[in-house]
Every structure is written in C-alpha cells, then in structure tokens.
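Take a look at this single chain, the form predicted on its own, given in structure tokens.
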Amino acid sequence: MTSQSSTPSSLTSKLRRLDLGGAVVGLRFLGATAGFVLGEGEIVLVDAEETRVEAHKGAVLSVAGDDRRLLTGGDDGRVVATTADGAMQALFEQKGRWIDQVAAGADGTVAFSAGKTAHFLPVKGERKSHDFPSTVGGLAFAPKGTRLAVAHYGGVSLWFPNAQAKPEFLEWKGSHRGVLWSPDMRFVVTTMQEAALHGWRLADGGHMRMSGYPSRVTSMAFTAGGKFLATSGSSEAILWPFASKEGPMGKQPSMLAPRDVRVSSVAAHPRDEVVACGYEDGLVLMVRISDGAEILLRAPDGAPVTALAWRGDGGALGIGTESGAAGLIAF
C-alpha cells in the first residue's frame, strides 16, 4: 500500500492548546471530560475549564480506564480511581510497593499488579491475587467477561480470577510488556522488550511473529472492528491485518503517514477506520486507512507525543506530550 506523501490538509486552527506543566504519561476521556495524567502524580481534568487533583504523592507508573473512571497506579503503592468531577477513591494502598500495571474491565472490575503478583478487584466481593513466573509487564481484560491476559517473561498467562483452574500459558521466549486482546477475542498480542510484537491465535495456539521495527513498539491499538492493529515503533504507522482467521501471518502490513521522524503514539478512532498518529517531534496526523489521506492536527514543537485518546463518540481527540504542552481538538 502506498501512503500519501503530499502536504496534508490542516485542522491546527481548531486545536485548543493546553500548558499542563508536566509530562503527560496517560490520557483518557471520561464522557466529555479529558483526563490528562501527569508523571508526578497530578491529574488535569479538562472540559470547559481545568481542574487539578493530586492522585499520587510520587510518580505515576500505570494508567488505564473506561468512560467513567480513570485508573492510575503509582510508586506510592496506591491504585486510585478518579471520576470526571474530580472525586478520587483509593482502591488499594500498600506502602513500599510499586503499582506497575492497572487495567479496567468492561463491567467495572479492576486489575493491577505489583512485582510478579496480579490482583483482581470485583465490583462486589474480595480481592483475588495470583503470582506469575516473573514481574508482570502488561495487563488487559478480555473485551467480554473477566478473563485477564497477563504478560511476563516467557509469554502470556490467561487468568480467570473467578475459576480455580490454573491460568492457561501461552509461551514465547523473551520479555513481554504491553498486551492487548483483539475486539473479537480471537487473538492476543504483546509488545516485547526487543523491537517486535508477538501474537497468538487462541483457537489453535498458533504463533504470530511481527518484526522488522527499527525501535521498540510502545503504543498499539486495534482499529474499529479489529480489522487492523496500528502500532508505533517506526517512521510510519505500521498496520497489521487481522481480518482473516489466520491473522497477519503471510501478509504484509500497511504503512501510513511516513516521515523522517518516528511514530511515538497511535490511537484508533472508535467508529471509523481512522488512526491518529503522534510523532517524536510533537506532530500529530489523522490518517484515513482506506487511502492514506492525512490531516494535520498539531504542528511539531520538538516534544514527543506521549499520549493520544479519542472521545468515546469519536468527536474529539486529546493530545499529550513529554513537555506538558497538550491539546484538545473537536471535529
């Protein structure tokens, strides 16, 4: 697939610029409110006005959430849920522990990890815990149900916290970090410490090796309907095809929005086959997958884009950077 290389159209005049005063490490929309998570513990909630709350006394290590709650884990040993009105609830606290990962379930459940122990918090009932072979590198709930994918050294474990059975182990040598389910729950994919992705077809345990990146992949997202997996890690957005039952094996990825600067963050539109791409120099493009058409949303300023998130209806995009220069753009 040949990507467009002509000068893109621009919507930069619609960008609402924000100076948040600290590096953005995560971003989620809570309804119409954008929640920007800063690395030193603050959350900035932005709608018509800005509201700042201190969720952690220390560094934020992990961010997740749904359209109701923003979940954060910190080096203060706390898991905190923050809502759009600025209300905060500590879901867990243990001094001396680092909360490396957090995840939000579709039914209001929560998972988090400290070291090699993963914890599951049901909406009602007692917390459940399980020790894995090594430090948990990533956590993700299946789109339906309470099954958790837990990435660690040597592969991924699929854990049913409500079952007595041992987790199912998907093996592949190496250090696995971020983990993601496909929307149809047929595939699980991890980012690795090396410059590659690895995936499994759950129907038969088949392996899917996705390599060739010049740098480690730190951001990935399935497009609406799960047809493509968009990733960072190169000087263009790499989209692996997942529409067929075999996944991407034997197929070439699409490459969109090529530049001489690497993509640092991607976010897939929740309804349309459109991807937002943020780059290490601060530029942000919106790209249509079908023909590679590009629209410039933010001009480069030298600060890497560290977070992108679409509003639930796809009508707005939030942008966060390493310098704290952020923005919101409505369509």
Given for the second form:
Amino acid sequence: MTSQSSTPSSLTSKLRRLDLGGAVVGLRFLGATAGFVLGEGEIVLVDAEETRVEAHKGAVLSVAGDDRRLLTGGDDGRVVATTADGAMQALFEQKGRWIDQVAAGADGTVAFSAGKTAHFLPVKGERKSHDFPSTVGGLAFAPKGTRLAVAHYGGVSLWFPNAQAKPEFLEWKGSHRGVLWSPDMRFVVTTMQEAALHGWRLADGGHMRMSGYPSRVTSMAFTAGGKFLATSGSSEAILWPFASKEGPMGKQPSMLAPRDVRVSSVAAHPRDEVVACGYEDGLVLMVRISDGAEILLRAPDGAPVTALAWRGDGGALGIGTESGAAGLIAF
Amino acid sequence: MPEAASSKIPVTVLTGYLGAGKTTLLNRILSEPHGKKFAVVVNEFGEIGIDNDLVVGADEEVFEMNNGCICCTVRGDLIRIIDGLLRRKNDFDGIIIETTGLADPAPVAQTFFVDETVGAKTALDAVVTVADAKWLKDRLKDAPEAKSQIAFADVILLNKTDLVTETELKDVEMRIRAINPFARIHHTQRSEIAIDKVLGQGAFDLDRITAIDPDFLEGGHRHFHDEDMRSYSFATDKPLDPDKFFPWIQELTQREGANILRSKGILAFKDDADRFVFQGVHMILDGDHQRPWRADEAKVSRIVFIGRQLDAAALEKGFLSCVA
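For comparison with the form predicted on its own, provide the form predicted in complex with the partner chain.
Every component of the complex follows; first up is the chain already shown.
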C-alpha cells in the first residue's frame, strides 16, 4: 500500500458546477452531451445548455447506453431510449412490472429484465425472452457478438438470444448483482451481495475469488485495454490485474488513492491508464495507474459520488452525487 | 419525538397463516385517515383488493449469505425492491411488507440487518402476526410456519374472536403465550384495530427496550410443556462480567442460532453505570449501552430466548455462569 500523498495538485477551478435537484443514479456521454439520470425519472442533458426531460413517471432502476442513446429502465415498466437532443422513445412497456436491468449492445440492440425474465430486442425482428432461475441481478452484452451475461442467484448464465440452446451456466453460490465482461471476452466478473467479486475464466471455467472488501462493491470498470479491473467498496481504489491470461489469481491488487473514506464510484479513462475515483464524501480524484499520481477534481461536500463517466474521447469527465450536486470538467 | 433513528424509513412486516385476515388488516391500515403514505410489498403481483398507489410484487427469493452461517438467510427480492423504492424517497412515509401465509419471517427480518444499504436507510419496526382465533390451535399442530410466525411476532392480532367462545379464546391465548409471552396481543374482529397499535412499535429499536416482562398466563407455561417451540427467561440480580457474557452469547448463538428465533436482554455489567440492551434474530445480534440505571430501578439482568428444542437447564447454567 502506498502512503497518502501530500496535497495533490488540483483542477477544481475547472469544474463546472451543476445543481440538478435530485439524486443522480446514472450518467453517460452522448457525443459531447452529458446525460445525467435522476432517481425520480428525469434526465438532464448538459452541453452548453441544460435540457430537462421526463423519461419515467417513477423511479429509474437502471441505466445503460452507448455514445448515441441513453437507456433507462423504470418502475413504471418502461424501457426508454433518450438521445442528445432530448428525443425519447419507449422501447418497451409492461404496466405493473419493474424494469430492473437494462443493457446496450453493439449496433443498437437492447436487453432488459423484469424479475426473472430477460428480454432481447434486436434492431429488426422479434423480441426474444428467457426466464432464469431467479431474479436477474445484472445484465451485460459481450463486447462483440450477440451474447449476454445474465447474473442471478447461484451464478451467471451466458445466453445467446438468437440460438435455441440452453444458456451456459457458470455456477458460484451466492447472490450475483452486477456483471461485466472483460474487453477481450476472456473473463466474466460479478459483484456479489457479499463484499466480494467473483470471476470466471471462460476458457476453462476457472474461478476467481476477489475478496477483502469492507463493503459491497457497487461500481467496477475495466481500464483501457483491459489491463486492470478498477473497483469501489474500499477506502482506496482496488485494481485487479487482468493482463495475463490467468487473470488476477495469486496476484495482489494495486491500491490507489487511499483515504479514510470509501470509494463509491470508479470510471476508467477510455484511452489512458487513468481512473477517476469518487468517494462517499463527494471528493473526486483522477489517478494515474502507473505511479499513483493524483489530481483533485472535486472537493468534498458530504454527498456520496453516485456516478462518474468519461466522454468518449476522454477529454471530459462528468460527476453525479446523491444530493443532486453535479459537475463537468473538461481537460 | 424525532430521534436520530427516525430519519430511517420504518418497515412493518405483516405475517399470518392463510385466511387469518392479513389483507383486511393491510387495507384498514391503508384506508385510515392518518395522512401517511405507504409503499406496500405484497407476495404475489396482481393481488386483488389492495387500495394503494405504490404496490410492489415480491418473489419470495430466499438467499443464503456466503458467510458460513446456514440460518443467515435473506430475501434477495426485498433487497432489490427496497433499493428501488428508496429512489422515490419523497413518495412514502413507511413500508409495509405482507408475506405469504407460508413464509418464514426470519429471512425478511434478517434482510434489514444484513444488507448495508437497506440497513442504512430503513429500520425494521415490528413483525405483526394476524392469527385466526378459531383455527390457530390446529395450525400450531400441523403447520410449522404458523408456529414460527407466532414465535417471531412483536404484535399479535388474535382475530375473528366473534367466532369462538370465551373459553376457546382463553385456551388459544394460552397456547400463544406458551410460545411467545412477550408479544402484545390484541383481540380483534375483522382485523379492526387502532393503527398506532400496529405501526410505530419500535420493536427492534434498542432505545425502546424498556423492560422484559413476560406475560405468562396462569398455568400456560406448565400446561403446554410439550410444545417444542417455547420461550425461556432468566434473571439475576448479581452483576455480570462482560468478558464472560459476550463470549458465551456469541458461542451460543453461533451453535444454536438455527433454533433460537428471537432473543432479547437487558443487562447490568459490573462497574458499569449503564444498562446494556441487546436483541437478536437467529445468529444476528445487535446490542449497545442504552442509558444509566436509575436509582429507583432494580439492577436486574434479564434475558429471554424464543426458540425450538432449547435446553433450558443449559441456557440457565450458561447465563448464570456469566455472573462477575
């Protein structure tokens, strides 16, 4: 573990402050426009101006998207796609159900789940559905091709919605919530109800247990090129090494940006080996992985950082918090 | 009286065997002119006749936690639902969870102690069990769930009292008392009850553990000696040694936790001016110093266990061996 560095250099003067008036539950860049998703159904699109649209009548339960569309699932039973100009399209609606998870695939495909049922929406053609053994806790498209990792109680199912075959099941006892593919598609990793991650090496089904966190991991991201998996849940950013084909087993994780407050959100720079870390007190740092050098981006204000996202070109970072205080910083 | 804990959203769990009157009670709570709004979690989606804006269907998914403790089960669906409800934080003042007649209340209760997010934003207020005065006795014989629901309760509505005689009512109340002498029992017809006897009970709030006064009806204890689900209460006026008590209670709940449904205690430790209170659900214990003992108060340590197949003699011996 590295010792806490002296006062880091600061870019807080470049932060554009936004007061969004509600807890931010998700954030993505649509080109140059930052889309902040608020827990109570609104989306605030920020470029030179702020545009506010009501995507859901009720709570937003999950957020995904690509660089063109923001996908949200709500407790109003709707899956909504919102573009940078504020245009909204309801892709699905089932009254009385909650849309727990949404995921964006390559070429505009969409997946979502309500309870135990996962649905796949191709750009053209019929919606495909599959019932899993228990409620879907996480949903993620493989980086290439039409294959979904579906996390649920007892493990992860790998589902080819266009094939008739039964999904391949990766078993591990416990409740799996978030799920992520490594960019090279060699690994699938889940966040668990316990304070741990679990991973599978797809080539041989090898297990990877990543534990030691003081609290549940709610945010994770692969760094540029997939060399590290950066995670929240501890009082430093924990980065598991994924560069070798064995994955992180038998290796120590890197621990960056240690503080006396827990990391609540992480986001990996799309090109450089840099991660943004948001903490439970609202502070945000940018950290270089190679030497742990830190730059302060946002001073603490007491509200946990709930969302971080880099612009596609890596030239800007968006920050959202539980209090609705948010920010944009361009480099 | 706002307290630090009152910023958490209170959660009431309604249990009761099929047909006892849970849904009637739920509708009464919702329709009273109390000016409060509730989010209601029901066990099956589309359940008819619940008149409320915010009704959510639960899937009754019971999960084991990977912490090596077999009785440490939680309701995964509730974690998800409460996470979702918390995003509409201004829309309601409390959460009411109606379980199925066959549900074990323990995983529901444990969810509020095991999940960090849920525990930080909500607080379990009480387990309220609706029991059918006419049929409860039979259910206690043939349905283990009915027994757990009585054993687990903080408040019991002994409902449909108009369908039984005075003698039958006394008899069924004695059977309840043999299992759970601590719950507040209310006699009701058509689940009619003042809302303040059901909500705002603070049964899991350490600050509100005032006294442990078992209400053993005369003869009840002896009469139903063969009950496998029972409660035991032990007391001593000699101060306890914390270095003996904590290892004992931890070892006991680790070993016997599957059989101990609820536990509660008010303790006087040696050289300690404060009352120490604790409460537990199976293996999960929560305890703290509460307030100084008052001068007019007898410094008696009292502990209670509700459970099945407990060895009373061993429990008593263990407890008394904690005397300083």
